[in-house]
Every structure is written in structure tokens, then in C-alpha cells.
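We begin with a single chain expressed as C-alpha cells, specifically the form predicted alone.
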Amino acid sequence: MSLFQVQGLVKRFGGLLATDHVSLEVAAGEIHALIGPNGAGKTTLVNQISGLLQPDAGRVLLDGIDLTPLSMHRRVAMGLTRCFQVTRIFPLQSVRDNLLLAVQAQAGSSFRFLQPRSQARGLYAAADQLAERVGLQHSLDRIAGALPHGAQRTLDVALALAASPKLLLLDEPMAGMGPDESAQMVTLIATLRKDMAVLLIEHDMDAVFRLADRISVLVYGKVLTVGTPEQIRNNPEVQAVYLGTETLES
């Protein structure tokens, strides 16, 4: 059985059927991309997966457990973590303090009260390890809001990784990045598959084709097709959907 499953998700807004019985699967260690033109229903689908919206029908399962009735924070505790399109960091705090807050939240501890020195050392070590994992080890003392955009996005990913997710939901991680920053993010995402599955929602088709093991194409709230990057690149229906809005060449 796949690590993650979406089964027949339906979401209506009045007379608009935003997601129309959407189903998809993500295997353990897989990077699965979700693409589609503007208005395809990607945001609505992602909001249902993360728990921001409740579906009118269908289920969301992770590791065989039905997450559908759970809140966002309960889904995080169960192993499903999301990075949003808009970076969510503490901009006035240092990179280290951002990471410490994320680490201590997962450890169930607090810096407000006295605690054993060994526990504090453990939290600092975990924060430093996160920084090194994403390439921010030389920016620990910098104020997060003063970082370049790409580094802020990288910090956002690091905060999500603090939860040790089974599935990481990346919502347009390359948005607003220049070519060099995008290349660095692609490299980072590629390293994640050894520890978790990734569901990637992204408009940067070059990044999608470089990273994805499989791609689901969403059109008008429905999954048009699922395939490998090569199959999707050469699919006439997909080419027609993207004609004039996206390029499918890598």
C-alpha cells in the first residue's frame, strides 16, 4: 500500500465543483509533483490535504491512518507537514531562534521554565543539525527577515523538517526565486527523499521534471493523467492544457 493516499476528494463552493473526486497516491521515498494551470483546483486540493479545508466527500490517509477528520496540527503530529506558498518564519528572530522554536515545539519543552542543561544542549544541537541539513549553518546568527528570499524559503523548509514528517507537502517552494536560488532549492528537495515522501506543487516545470518520480496533472478539479516526467512531457492532452501558459520542455 502507498504511504499516502487521497481517495475521491470532493469540495464544492456553491455551484462550483472545485475538486471532483480527486484521487492520488504517493509512495514512500517518492517525490510526486502536482501540476495544473491556474484555476485547476490545486490550492483547494492542498488545503484539504493539509486540513485547512474539510472535504465534502473522500478521505486523506497517511500510512493507513485516516487523517480526514483531524485538524492541521493533529495531521502534523501524525506525520503530514506543509510549507505554504507564503513563507512563514519569525522575521524578527535569528535563524537559530527560529529553529530552536521549531525544535522545542516538537520536543514538547519550553524555554520559559527551568530545565536541565543537558536538555537545552540537546535542543541547540538539534537546531544546529537542521541548519546544516539545509545549508544555513553559516547564517544562524542572522535575523531571519534580513535573509535573501531564497534563504527565507529554505528556513521555512527547515522549520517543517523539525517535525520529522513522513510526507512533506511543498506548496510552490520556488515561487519568487531567481535561477540560482531555485537550483539550490531543487538540490535540497532532492536530498529529502531518503527520509520522507514529498508532494510537490510547483509552477517551475524545469524543477518539476528534474525532481519528480511521478506527476499528477490536475485540470478543472480532476486528475487528467498521472505518469513519469517523460510521459507527461510527451502527452498531447497535457501539452494542449498548457499551451500558451506553460512550457513543458526541460
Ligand SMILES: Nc1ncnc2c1ncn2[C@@H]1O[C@H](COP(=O)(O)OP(=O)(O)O)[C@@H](O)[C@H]1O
Given for the second form:
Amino acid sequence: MSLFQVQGLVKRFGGLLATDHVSLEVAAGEIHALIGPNGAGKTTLVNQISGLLQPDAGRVLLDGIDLTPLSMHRRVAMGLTRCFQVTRIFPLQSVRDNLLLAVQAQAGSSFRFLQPRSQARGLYAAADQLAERVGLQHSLDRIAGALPHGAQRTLDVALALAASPKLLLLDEPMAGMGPDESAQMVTLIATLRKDMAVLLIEHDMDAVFRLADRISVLVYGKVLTVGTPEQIRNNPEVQAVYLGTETLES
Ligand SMILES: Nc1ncnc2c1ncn2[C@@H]1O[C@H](COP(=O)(O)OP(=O)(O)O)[C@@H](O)[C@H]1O
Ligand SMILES: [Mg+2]
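What's the form predicted in complex with this ligand like, now that we've got the form predicted alone?
And the full complex, kicking off with our chain again.
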């Protein structure tokens, strides 16, 4: 059984079927990309997976456990974490303080038996480790809101990693980035594979084809097809969907 399963998710907005019985699976260690033209239902699907929106029908399972009735907060505790496109960063705090808050929020109970001084040491060490993991170790004392856009996105990923997710949801991590920042984010996401599965929603096809093990294509709320980057690139139906809007060349 796959680590993560979406089974027959349905979401209606009035007469519109924004997700029309969507099913997909992500294996442990897989980077699975979700692509599709504007209005295909990608954000609606991600919102149902993260728990922001309740589906009209269908289920979301992680490790065989049904997460559908659970709040966003409970889903994070179960191992499903979403990146929030910078909105969860405290802009007036330092990078270190942002990381400390995230570590503390997750690790509160595991440090509970330690003396306060050992607790603090553990939290600082965990924050430093996270910074190192994403390459922000030289920016720990900088004010988060003053970092370049790409570094803020990177910090947002680090905050998500504090929860040690089994599945990380990334909704357009490269949005608004220049080529250098995008390349760095691609490198970072590629390193996540060894520790977690990733569901990546991204418009940057170059990044998608570089990173994804498999790609699901969403069109008008339905999964058109699933395949390897090679299969998706050569699929005439997919090419027809993107013709004139985006190119699948990378
Ligand atoms: N809250 C909402 N109320 C009504 N319609 C919505 C709502 N959210 C999204 N939609 C519609 O659902 C469809 C899918 O939207 P969305 O999930 O944002 O697609 P994507 O992220 O792939 O661009 C679109 O037709 C959009 O207009
Ligand atoms: Mg969207």
C-alpha cells in the first residue's frame, strides 16, 4: 500500500465540480508532481488534502489512517504538513527565532522531561540543524522579513520540516522566484526525498520534470493521466491540454 492515498475526492462549488472523484497515490520517498492548467482544481485539491476544505465525498489516507475527519493541526501531528507560501513566517523575528518557535511547537512534549537549560540547548541545536539542512545557517541572525524572497520561501520549507512530515505538500514553491532562486529550491526539494514523500504543485515545468518521479495531470477537476516525466512529456492528450498555454519542453 502506498504511503499516501487520495481516494475519490469530490468538491462542488454550486454547480461546478472543482474536484471530480480525484484519486492519486504517493509512495514513500516519492516526489509526485501535480500539474494542470489554471482552474483545473489543483488548489482545491491541496486544500482538501491539508484540511483547509472539507470534501463532499472521498478520503485522504496517510499510512492507511483516514485523515479526512481531522483538523489541519491534527493532520500535521499525523505527518502531513503543508508549506504556506511564506504566510507563516514571523517577519519581524530573526530566522533563528522563527525556527525556534517552529521547533518548540513540535517538540514541546519530547523535551518535557529535561531541565530548562537542557531544553533550551536542545531547541537551539534543533533550530541550527534545520537552518543547516536548508542552507540558511549563515542567515540565522537576520530578520526574516528582510530576507530575499527565495530565502523566505526556504525558511518556510524549514518551518514545515520542523514537524518531521511523512508527506510534505508544496504549493508552487518556485512562484515569484528568479532562475537562481528556483535552481536552489530544486536542489533543496531533491534532498527531501530521502526523508519524506513530497506532493509538488508547480507551474515551473522545468522544475517539475527535473524533480518528479511521477506526475499526475489534473484537467477540469479530473485526473487525466499519471506517469513518469517521460510518459507525460510524450502523452498527446497532455500536449493538447497545454498547447498554446504552456510548453512541456524543458
Ligand atoms: N471557493 C470557491 N468558490 C467557488 N468556486 C471556486 C472556489 N475555489 C475555486 N473555485 C473554482 O474551482 C475551479 C478550480 O479552482 P482552483 O482549485 O483554484 O484551480 P487551480 O488551482 O488548478 O488553478 C475554478 O473554476 C475556480 O473558479
Ligand atoms: Mg491554484
